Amino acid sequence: MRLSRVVATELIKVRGLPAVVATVFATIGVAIALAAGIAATSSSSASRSDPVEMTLATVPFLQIGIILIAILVVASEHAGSQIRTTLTAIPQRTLLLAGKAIAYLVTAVLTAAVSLCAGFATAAITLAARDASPAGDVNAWPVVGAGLYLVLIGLLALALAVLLRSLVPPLVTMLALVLIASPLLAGSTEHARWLPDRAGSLLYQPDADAVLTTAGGVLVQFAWIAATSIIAAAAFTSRDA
């Protein structure tokens, strides 16, 4: 079988999948109802009449419906005997491998830039409506960043779910990284800028680390994911379903 028959079918699946379909529209709503809120609370110094980090301030929100979403892409065909048909009409397991990760990557692209357009919209009407849009140009490059790491942050989590095979122990592992274990360290260790969503993160605040620029931090994450995905491609080629 061809991979873009593989992709299609992966897709078609994607849509099918209530979970999935909620967690899409649950989190265009988060960014628009956190961008709504952070702008209309703000105060009105120069600062933080940005309508760009109201935006950035919603991605640790928004993360966890990327995650979801990609666990889910996998998982959810762990929770029955489904892998077994899916494995039979598509043999190839690295093929399928790969249309599940382009099926995950359409739906994040859309799902992180429609919320990440939704939530600076919201922030940018808000702050006109309260006469409080910043005066000079807005950058808007770190958006973008933060959609690529939102992506990039899910790829993680997809690979994780492939190892682990099932809904909650990878996202138990993802969320517990980036919501608990990564603050605190952040908070007690510098080594903590090494984690893959610290790291990742330098792709919308540049210059949040001293030690770490950018692309160095982009090649810390994708060095998570690609050693994830190879432990994880391993052992869904040679073990049973």
The other form holds:
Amino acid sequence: MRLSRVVATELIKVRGLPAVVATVFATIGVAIALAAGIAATSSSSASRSDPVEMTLATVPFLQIGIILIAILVVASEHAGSQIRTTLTAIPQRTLLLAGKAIAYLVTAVLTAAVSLCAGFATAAITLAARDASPAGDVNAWPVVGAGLYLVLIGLLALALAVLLRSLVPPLVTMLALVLIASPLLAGSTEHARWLPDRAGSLLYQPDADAVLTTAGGVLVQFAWIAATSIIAAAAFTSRDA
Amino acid sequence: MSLLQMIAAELRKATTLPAVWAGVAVALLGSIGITVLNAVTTRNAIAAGRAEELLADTSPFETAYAAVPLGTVGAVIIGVMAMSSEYTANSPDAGGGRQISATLAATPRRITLLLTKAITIVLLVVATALVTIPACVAIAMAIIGDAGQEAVATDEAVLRSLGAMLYWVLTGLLAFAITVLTRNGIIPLIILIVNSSLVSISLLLTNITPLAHWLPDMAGRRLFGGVHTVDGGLEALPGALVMAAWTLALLAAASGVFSRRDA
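Now show me the form predicted together with its partner chain; what you just gave was the form predicted alone.
Expanding to the full complex; the earlier chain stays at the top.
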């Protein structure tokens, strides 16, 4: 089969998973609710009333939704015997992995874009309603960076799920990494900047690190994704289904 | 079956789950890892004469205690997995059955079954805490050695360790009660891991309404005495009571639902 048809198959499968559809809508809903909540309660000082800052503050929560989508896309194959049907239809395993990754990318890009745009619009409207809109120009590029970060952190989760062939272990690993281990380590050692989520977060917090630039941070995150993907692809192509 | 036999059965089931051991490992090895990092940082800072730059002081106990919040995640995993494993469907090739059918056939008294599961979770979490917290303190003492100034008296250290252990236990039971209601581990895992982290949803809610200080995780927060937490909210003892009340209420709700609906 050609790649385009594999991608089409995988997209149909993704669309057919109620858990993925629910996660997509829940992520968008959380983005709107959080942006509204943050904008409604922000103090009126000038530096904090920026809708971009408020959208970026929702990213740590939105990444949970994207990670869950990535893991569900893979783990649903291994929940029953669907992986055998899939491999019977598409025996070229690397082609299948590529199709899955592209289907994930389409879903994640759409989810991240809609969530961030909706969050930004909600924050801007809420601020306007409170007569607290910022006076100067708004630099929206960090929001684009945040979208890229969300898609990339999900890609790491996807590779991990391919490697672990299950739902809960990769989910707990990713959540513990981005929510618990990374902040704890950042408090105790400066080397935490090399973690995938810390390095990637430079995409939407450009001047946050003394050593890494934005491009360097993206490269570090790419290195994590590449290493995990290579191991996962090697395992997936060599072991029994 | 007698209660003791049921507890023995549940303990055996729980300890054969790899996921439960993963929870123990997160609490034990994760906390030890963070303690080692913290202690090495503290020792180097003291050696370089920059001790005043440290977040905590040079006390080995404070250095170890900073890692203790990580154990909450381990307790969540144990609490969720003890129940969600019952509802995981087997491979279709092996009949696609769920363990809950066998469990209820063997122990039909549902409330007693939930009680024994709760006791199992408490035993596992307490055992993990009793190993983890002293191990972390011992490691911090070994690494920092005589260089640091121990600022925390022994009785205070014991009290704060017990407080952290109580927080772990209550969180594990909350996770268990929510899993009984959802019959699926994903939602309680996400909610409770997020709320044990720095980007906690409850923490955000406190900005919107002070009532959020009465949510279970915010109320119990001061059980981690000495660790920097948000200002305001309940003191340690009333907070612990509020958190325990939430736990009991959710366990009661879980018992009511579990005893009425089909497995």
